[in-house]
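This document opens with one chain alone, in structure tokens, the form predicted alone.
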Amino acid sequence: MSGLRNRLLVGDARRLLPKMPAASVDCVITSPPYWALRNYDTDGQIGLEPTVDDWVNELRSVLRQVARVLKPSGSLWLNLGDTYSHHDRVGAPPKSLVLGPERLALAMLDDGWTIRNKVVWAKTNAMPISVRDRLACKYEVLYFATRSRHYYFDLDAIRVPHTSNMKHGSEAAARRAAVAKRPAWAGPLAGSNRGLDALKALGLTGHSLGKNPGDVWTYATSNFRGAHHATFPIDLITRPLLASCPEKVCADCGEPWQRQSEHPLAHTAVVGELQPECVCGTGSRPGVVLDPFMGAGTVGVAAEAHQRDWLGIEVNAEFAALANKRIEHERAKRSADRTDSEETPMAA
């Protein structure tokens, strides 16, 4: 399997991911089968396991080879939601939320993972409910977890922008306000201002670039109207992508080439061009996100859509089918936007 890219493997993650070579792979984003809620007529599929603690073991073997899959600079995306318990047996109290994403996170922990965040997806068009003892639930969770300490992120890519204007300052009390002393009321854990100190000192309301998306996301559920019943919306791939799977990685090495922003204590950053971080000098190729549970092909859309490559497993042929499908006629319709740009004449 060493070399696929832009491919559809029909199969069992578990059976396919020991057969890819190590450290293949730069980005990995996907959202597994949750516990109870889905039944995608395959023998032994994830998903149906008698207890929610079965179900967290069958991922954690999954992601055991996720981390194998994944380069040091590498990480991992986890889409998840939760259900209730009817019965003791499965793991809580009938009615009780059986906390399956969470569960899944106290594991991987304890497998080595480390959970950088718990991005929350709010959604604005959740499916109603009749039930009348508790509240609808209108949220998922993304968790964004890594292997090393260091690993690709480029935040600039997903800045957002500010809501209130930004104003020149003094660099001299940008520098005071960056060696402000610690608050007598911060605890041990508790974040430092200073960055965001500095800023306020210049007058900037927060870096020219834009903000930090910050971990609520508000997107609706997908619109795509075809037969998988579990397909999530493109948005909500979108930023993982951009911060997580370089847009070139060495040809000889595969590590990342990264983008400085220049002068980002001033009115205006600079954004610089993609510069290798090795000595190989052997050129570039796109990076790759990978997807072991590929479902209707979001994220092969995705990444294709911002010049990424991807890979892809899916246990169901019926919806590797359909992904393919879908990020062929996607792939059409981009080449065609092209063609129909270059044909048209500029203005005058």
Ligand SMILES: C[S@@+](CC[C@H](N)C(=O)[O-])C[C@H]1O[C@@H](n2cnc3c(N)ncnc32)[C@H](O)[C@@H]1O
Second form
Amino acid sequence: MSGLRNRLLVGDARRLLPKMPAASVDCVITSPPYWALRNYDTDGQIGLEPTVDDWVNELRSVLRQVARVLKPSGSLWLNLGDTYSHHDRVGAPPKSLVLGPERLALAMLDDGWTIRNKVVWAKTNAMPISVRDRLACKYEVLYFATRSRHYYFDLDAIRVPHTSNMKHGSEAAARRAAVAKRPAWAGPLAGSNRGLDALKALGLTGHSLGKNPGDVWTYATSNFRGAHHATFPIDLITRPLLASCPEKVCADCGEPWQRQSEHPLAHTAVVGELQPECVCGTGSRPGVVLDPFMGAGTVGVAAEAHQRDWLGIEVNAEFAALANKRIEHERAKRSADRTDSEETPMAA
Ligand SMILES: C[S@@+](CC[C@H](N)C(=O)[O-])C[C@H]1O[C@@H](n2cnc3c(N)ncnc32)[C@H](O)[C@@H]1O
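Having gone through the form predicted alone, I am curious about the other one (the form predicted together with the ligand); can you provide its structure?
Expanding to the full complex; the earlier chain stays at the top.
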């Protein structure tokens, strides 16, 4: 399977991942079946285990293979949702959340993953519910996890516009005074804001390319109308893809090209050029993103829209056919749009 790109493999991720070469993908973005929520109607499907801990064990074995196929510079974005218990025997008292995402996250720590973020995906159009003794669930999580402490991450590619407009004057002076000392309440793990404070003291709102998007993302659920009922919204994937799947990697050693970072105090907002860090000198090819639970193929669609390569695995042959059709359709649409814009004469 070495060198495979832009292909969707039909089969069980537990069987196919071990056949992939080690350290061969730059990034994994995936939404595995949540425990006991859907029947994908296929032999080999994950999600219908008798207990939530059985589900954790199945996904844990998939994630061990994911760890193997990821490059050391690579990372994983794992979208998970929870559900409620109906019986003590499943691993939680009836009516309790089973805490499947939390159980899996703890198992991942034991397996050597470093969990860098727990992103909350706040849904703007979550399904209304009729229960009267608890709150409606309006979010899911995305764990962002890595295998090493130093990994590829392109923050400049995902910055968002600043919202505050602080300028010179008394606000900046007050900030300058505050920067001078660490507050008495700060414990040993309190984060440092010194970089940001220094910018604010100079009367700048923040980095010239925009601010860090933070870990609460607000998107509607997908409106893709197909046979698949648990499709990612494409926006949810775009940020992880741009941050974690390099646009260019060395064609020889596979090391990601790095962005020459813009100086935060620069007055013009120009995204830095990508440059190789290795000495191979053999040119570049796109980074590759893997989704071992490909469903309707959203990761492939997003990857092609942003000139990345992709690889998918899906156990249900009908969904795989649907995903291939969707990816081809989006590819043809982009190519027609390009032809149109080339043929449209420039306005005088
Ligand atoms: C939540 S959906 C993924 C949806 C996908 N993110 C999208 O945007 O369409 C989970 C998918 O995993 C597939 N699946 C379940 N068990 C699997 C297994 N053992 N190997 C590979 N795929 C599996 C299901 O058929 C389903 O399509």
